[in-house]
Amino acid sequence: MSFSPPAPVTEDGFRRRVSYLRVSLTDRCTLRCRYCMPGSGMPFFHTDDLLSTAELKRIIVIFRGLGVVKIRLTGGEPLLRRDVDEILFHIYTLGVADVSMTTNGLLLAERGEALKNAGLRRVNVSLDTFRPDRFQSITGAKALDKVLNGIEWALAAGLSPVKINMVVMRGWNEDEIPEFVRFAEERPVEVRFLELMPTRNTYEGTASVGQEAFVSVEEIRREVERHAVLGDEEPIQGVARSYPIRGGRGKIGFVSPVSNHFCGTCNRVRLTSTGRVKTCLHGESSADLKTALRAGASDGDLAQLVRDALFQKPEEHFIRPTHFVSPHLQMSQVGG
């Protein structure tokens, strides 16, 4: 019997092992969600500013060598990158067992088979409403059917788990919590209710939805439990507290980055589409890997830049319901 060698261990300055990489492939998106982009729109990065396929592959190898065992591809909308299949397959060949993607689902049915063949095994789909008029109001697009088709494709294709991310917003969609609970009762999905997070748009006053729309997980859970009986909490695998629905096919998850943050066990590091390292979602970018790479840095040099950035990773962010300010988070450029 052969055994795989243990993964290298890389820690931040607070002795937290960093093993999870979230890679933003692009800042572009097919939707204009109110909590993600300014209502007036925003300029996108030029193609030359983005990491190329080869640069992405090289940097992912470096993170793998530092002990990353879990990778999630995000955006903007990651399926707008034509090379996403190639990047997925590259990650798969590196032996990363946990490879996933967060998508708005519009292109999932169209591109899904190639993604699955490239190694995609699970997916998170962002969906905040089941009502076509609300979907258009929140996202700016008449495309709800495409998202729902993408979810059904993922289930039929055997991706598991399929998670649905609903950002709960007072005055926009909080009255649909029962519908999302029923969706999880009837299908083998995990519906995750997320607290609204502040972004730079909120900080600058350019967002179309802000602190007045915040709903805490405590309030969300009370409403969920009016419509379903939840089983015992499952072992925590990430940021969500997840529960099976008794008598149902799916699960319910709660994500509370504002009211009850999970910084003490944070194992994440983020790579932006322009090649910068973010060690905290709500912090400033740190190491600039793209500039160093294009200047001729060796793999060892790049790995050291990452280690140095991780050593400066803050102990926690200070986002709270009473301090709803995040001047450094442009969600569409980081991918959450």
Given for the second form:
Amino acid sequence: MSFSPPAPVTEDGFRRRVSYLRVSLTDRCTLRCRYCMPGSGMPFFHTDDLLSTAELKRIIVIFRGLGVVKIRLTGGEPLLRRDVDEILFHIYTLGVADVSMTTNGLLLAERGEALKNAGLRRVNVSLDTFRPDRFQSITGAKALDKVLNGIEWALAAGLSPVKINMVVMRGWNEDEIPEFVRFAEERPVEVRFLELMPTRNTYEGTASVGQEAFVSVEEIRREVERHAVLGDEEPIQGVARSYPIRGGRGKIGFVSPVSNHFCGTCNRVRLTSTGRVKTCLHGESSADLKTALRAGASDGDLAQLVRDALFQKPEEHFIRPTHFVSPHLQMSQVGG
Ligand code: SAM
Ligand code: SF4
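Starting from the form predicted on its own, produce the coordinates for the form predicted in complex with ligand SAM.
Shown next: the complete complex, the earlier chain at its head.
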């Protein structure tokens, strides 16, 4: 196995170092979470428009060459792609120390061993409720047991950290915050409470969770602290502010993209499953690598396209609790 030398540093137009690539492997999904996709009628990309395994591998090498040291696979549901093990192993052989995945967990117990063998060491599993009926009304599927099995599999297999992403929504699941705190007290997991973000669906009113369901991290934190004593804040590694639970096994994290955005230190760039580079989750612009690649662009040309896109990365997004609008974001196409 060959490991390449340390990658150079690439900065955006505001001198932020861009080192974290989030790759959406597909826009398809086994669930229809209300805050992410419409329950029906979602137009999916044509298979020919998705990057092939070889194209994905080539683009990942280019990002690696530009200084990416951390890669997360996401989607849609990343485990729907049959080549996910091959892509993981490819990333591993490039010497990317931090490789992770965000998944809805449905296929994790079934596919996990192969993922681990391919180099996956940590995972984020999305889970918004412990109640089967609520799970079905939030996601459209009777599949809570599968997700819980996936989490238990990840813990038993020694993946670390195992993080649970809970999107807190007023009127849907905010009353379960104490249960999620208890889950993290009893297991070595980090439960991360996420603020609901606006998406194109919510903007157009086709999804049934919008601004009325928004709960700020400030409010979530007050509720958490009624049920647990948090230790000192850990050094920030990503977008979450994380705290150990005193006397517990796990941790609590808070992610506040709306009430207190982290754009000033954003080190992220996103690749969609159709090969577009998005430099801001809520931004309109994207660069089309796939068309260039299919037209015969060299690696140098593709790297320059990425550099140009990064130079245009916006300084910040303008989503706020009072400006809950993101007309360009189709979450399942970009990967969160
Ligand atoms: N399907 C995988 C999953 O659900 O984990 C990966 C893709 S999903 C788009 C990535 C993350 O984005 C999930 O944790 C999901 O809960 C979160 N997400 C999706 N829509 C969101 C929204 N409107 N606001 C906040 N988080 C959202
Ligand atoms: Fe699918 Fe993830 Fe979106 Fe839910 S959040 S619909 S699991 S892509």
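Rigid core: the largest C-alpha set superposing within 1.5 Å between the two forms. Positions refer to the first chain, counted from 1. Quick caveat, the model's predicted, so the values are computed rather than measured.
Can we say the CA of G41 moves by at least 2 Å between the two forms when the core is superposed?
For G41, whose C-alpha is compared between the two forms after core superposition, the shift is 2 Å or more.
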